[in-house]
Amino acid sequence: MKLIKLSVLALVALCASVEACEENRSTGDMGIIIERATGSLLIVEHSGNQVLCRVDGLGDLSHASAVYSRDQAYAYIFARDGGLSKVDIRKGKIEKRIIQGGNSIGGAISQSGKYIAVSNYEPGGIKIFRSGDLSLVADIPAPIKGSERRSKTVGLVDIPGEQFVYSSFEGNDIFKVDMSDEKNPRITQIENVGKQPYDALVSDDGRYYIAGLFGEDGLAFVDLWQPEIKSKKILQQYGKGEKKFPVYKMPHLEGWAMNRENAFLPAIGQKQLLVLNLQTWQEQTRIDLKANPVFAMAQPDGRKIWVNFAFPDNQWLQVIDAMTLEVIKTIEAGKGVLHMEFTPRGDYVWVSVRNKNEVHIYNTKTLEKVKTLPAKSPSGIFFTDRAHKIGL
């Protein structure tokens, strides 16, 4: 009972302390925390590890994600209810909000920062907007062969050259859209990549796009630098002959980690992390974990990999040494560990702990917790350095 009272008091104190942001401050050390249950977000800064203000009225944030303008002044929030919001993080207010679809699942911003693309479950396909005023530029369907319906789209990322890449869940295809000429978007369709691609990542140089397959074993792998873009299967043995498990990964955030040598993929349902060699794209080894992994995230230097887990074991974090490929620390943070975000140079990692209404901040060198911030049912954490990274 005392713990509940303390948590409520902390939230009351937080509400009293976040009345207004500083309009003239710089934004390089700022970010946001999604408060999924209340349709709000916290604007934070990581130099002092503190909350600056709260913004309300952002709709259904149950699977929300965000991208930033090039100047890091605006966050674009993609809500599950189809809402697209442009938030001025200096002023701490919504500049514009539109409902662009019935059910959306993430988005991306183009290399120039001119275009915002949104991935939709309903009505399917993607929509592209001007980042300045959120006016519609293109409504691009994702066709399903032999049907008039649009497919759900997932795994939407940006790549260099004013381009976006995304997967068609029911259509079993991957698409690349070039917005160099906004009046005539060029669409490249990569057909029959595998059954039901459901989540994806792109390498940090924009070359490799990899989609997980919900409907079959293996992954779809696309080299976007090739003159003729094709898909091939990798890890075709993954899950072969074994019991099928439900997919716990939330598609608003790529759940796989990469450093210069390896890719680290959560083996859903198998309590393991798959380690792929990036030269051969073949499985190198597996790392045994405490529970069923959801996300694996590499620190900016690539030296350590942090992993969180699916319900009912979602109170744990495990840290892996990328050289020895061994678990070096197991942390019990509290129920509902949903997301991790590293500060730009990787000195700290912020961790949302939904059921405790807290965000924990860990020193990545000592692996010890250094601060706790109260937040209302926190999930995604997004710092402004994402503005200058591909595929986030």
The other form holds:
Number of protein chains: 2
Amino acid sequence: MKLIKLSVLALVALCASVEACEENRSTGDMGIIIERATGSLLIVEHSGNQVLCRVDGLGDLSHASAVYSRDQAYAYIFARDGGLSKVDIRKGKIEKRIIQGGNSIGGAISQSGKYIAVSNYEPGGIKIFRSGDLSLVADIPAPIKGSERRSKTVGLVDIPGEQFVYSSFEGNDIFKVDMSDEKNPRITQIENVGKQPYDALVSDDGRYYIAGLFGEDGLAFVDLWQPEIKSKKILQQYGKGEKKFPVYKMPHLEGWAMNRENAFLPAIGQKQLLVLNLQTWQEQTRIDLKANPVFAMAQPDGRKIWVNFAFPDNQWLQVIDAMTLEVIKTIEAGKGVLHMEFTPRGDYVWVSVRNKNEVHIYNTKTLEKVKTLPAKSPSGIFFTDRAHKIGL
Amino acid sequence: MKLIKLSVLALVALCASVEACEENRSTGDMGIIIERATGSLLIVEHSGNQVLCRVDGLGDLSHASAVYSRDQAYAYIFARDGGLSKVDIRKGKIEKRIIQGGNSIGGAISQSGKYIAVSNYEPGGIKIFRSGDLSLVADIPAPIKGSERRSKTVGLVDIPGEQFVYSSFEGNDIFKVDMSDEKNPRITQIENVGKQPYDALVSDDGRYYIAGLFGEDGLAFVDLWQPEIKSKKILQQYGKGEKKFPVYKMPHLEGWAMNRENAFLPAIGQKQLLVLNLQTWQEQTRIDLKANPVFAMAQPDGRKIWVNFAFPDNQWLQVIDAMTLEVIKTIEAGKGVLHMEFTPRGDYVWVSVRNKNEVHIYNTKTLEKVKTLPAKSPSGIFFTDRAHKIGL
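Alright, leaving the form predicted alone aside, put up the form predicted in complex with another copy of the chain.
Shown next: the complete complex, the earlier chain at its head.
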């Protein structure tokens, strides 16, 4: 009886909290939570740590990500089914939705905010759209040597100068596209960067692009500031001696943390975090963890690193002191910890706990949980300050 | 006749451009320009590079600065006459204005957005207000050894954990205040950091606090991550052999640029920029400039450094390539280049040219001027993405 009462109360609370968005709210402290199983998202605010409203009808959000318009009025959602949706986060309404490909894997927004790029598994290549009306500007295939097929593209990021960088999984290339002149996208190809790049990241200044390689050990590394851009291999031992994993079990490179001195990256198939020195891009040390890490995220101040873990150990969170490189707290949040997002200046971290249908909010100073929000199978969490960042 | 026509047209354009703000605009791409001589400010947006409206009645803005609320709906303006104003940037209206001191020198907003701190020359010390209603929370004097007077405070910045750091000019101290418990502000004093700290900065991760010293050579350096915070001297030769300047002619430390590898700081009394290595905090090299630098600002991507100059050479701008450390362009903008502000992801830099009553907008890729906006004696320019940054 008591349980039922609590459930009803929880349901009432859930309904009450998603009634309507306020049209005239300022969006600087807002964000969205992807509800992966229901094709919906929650619009939230982190000044009062609240859910404002829910938006339905976004398609298959099982691997969805999002970027924001320059004015922070709109979120663009990249859905797994190839859907690209423009959502007005103040009204809580889909302004426009198109199906742009068969199997989309993520996207980016250009420096000016004018262009949205999407990378696709099916039909391969990338497509670029105007952010205003989602009209197509460019459809750029990624070649596979000796084949007519298009390569899958991965690791799509924006860099300054209206440019995007991405990798081709079957093509073994890294590409840069300059959209300064929208009628003539200027494409630079870096060939033979290594076998099967499956994911990538760019440093927060847009300078270093690093692609993970599925088909061999090590990582492909490009310094985009050089006049002639080239790829070289770093961390040749990365992945060495490990049995091969399916791509979806490989570490997410967006899950690297970087502060001023170090990068922290999940070891493949090991219960460890690798610590790289950012001067040399060589391994400096390793940190032992409770299980196999998936994401390692640095707080905005770089002071602590938060780590989540692969199935079947995905109920855990560990927090590392970035100065002493020691684990300072282990938290059992619940099964299915999928994503962590820091508030812009880092007072809180929001954590998706999928199997509990909850988002947990932790104070990054005390490391205590301060609030729990109900959410249906939550995965990605994206706050609006991403509008102002390079490479997301 | 032609000249008169042009002036009338310019006047019409000016009037037309400041009619009214749109209440329902999203603020992510907005900002303000301080009009120092008229106690007014312009509310602007950088997607279309436009002036939206003007707000009057802000007092003496001759050395004014600003911070933003967490939701980016409000700007807080710190005026030289001790005025603290809360401006609704969507309505273009002053929501509240108080005179909090006799001679204010700048302020900061806490990590949560709850507290606004102001540092004062008169009566000295700092005051902390609630950001909501500008009610006083704490009035913290800065002591002078062997005196009943309060010291002037300078170099006030926010750091994570609801903390502020500042220096006392006559007290020769650096202070940290923790506002986590608003009824019991916890104050840490670092004594004898050097003679007469006159200005300071904090690194963008909130870790390193560096104060310039008016009364001796070198700089005071504090690593705020250490469990026991202490001050040490760095750059002992900084200022050595130079005749003493009045404080207002000393370089602004907020004018330091930092990218991943280097810090760039104006040399005192010399036509040079010092380049520090951020691993050692030692001088690495110097860059020769056209005149005595005031501010050196790194683009958000750290790729180029923009420098302005002291009177009587304040019509110039120079742009430095951060990789080659060479001057790549010299621009004659007009007399009274006072401030530079980059758009959040760095596509443009807005430059105040006081004596021409203009703000110039440059494309950071082509280094060409793309637009000129009319403004009355413009000085500081502040975009809303500052709401999401540490230490501003």
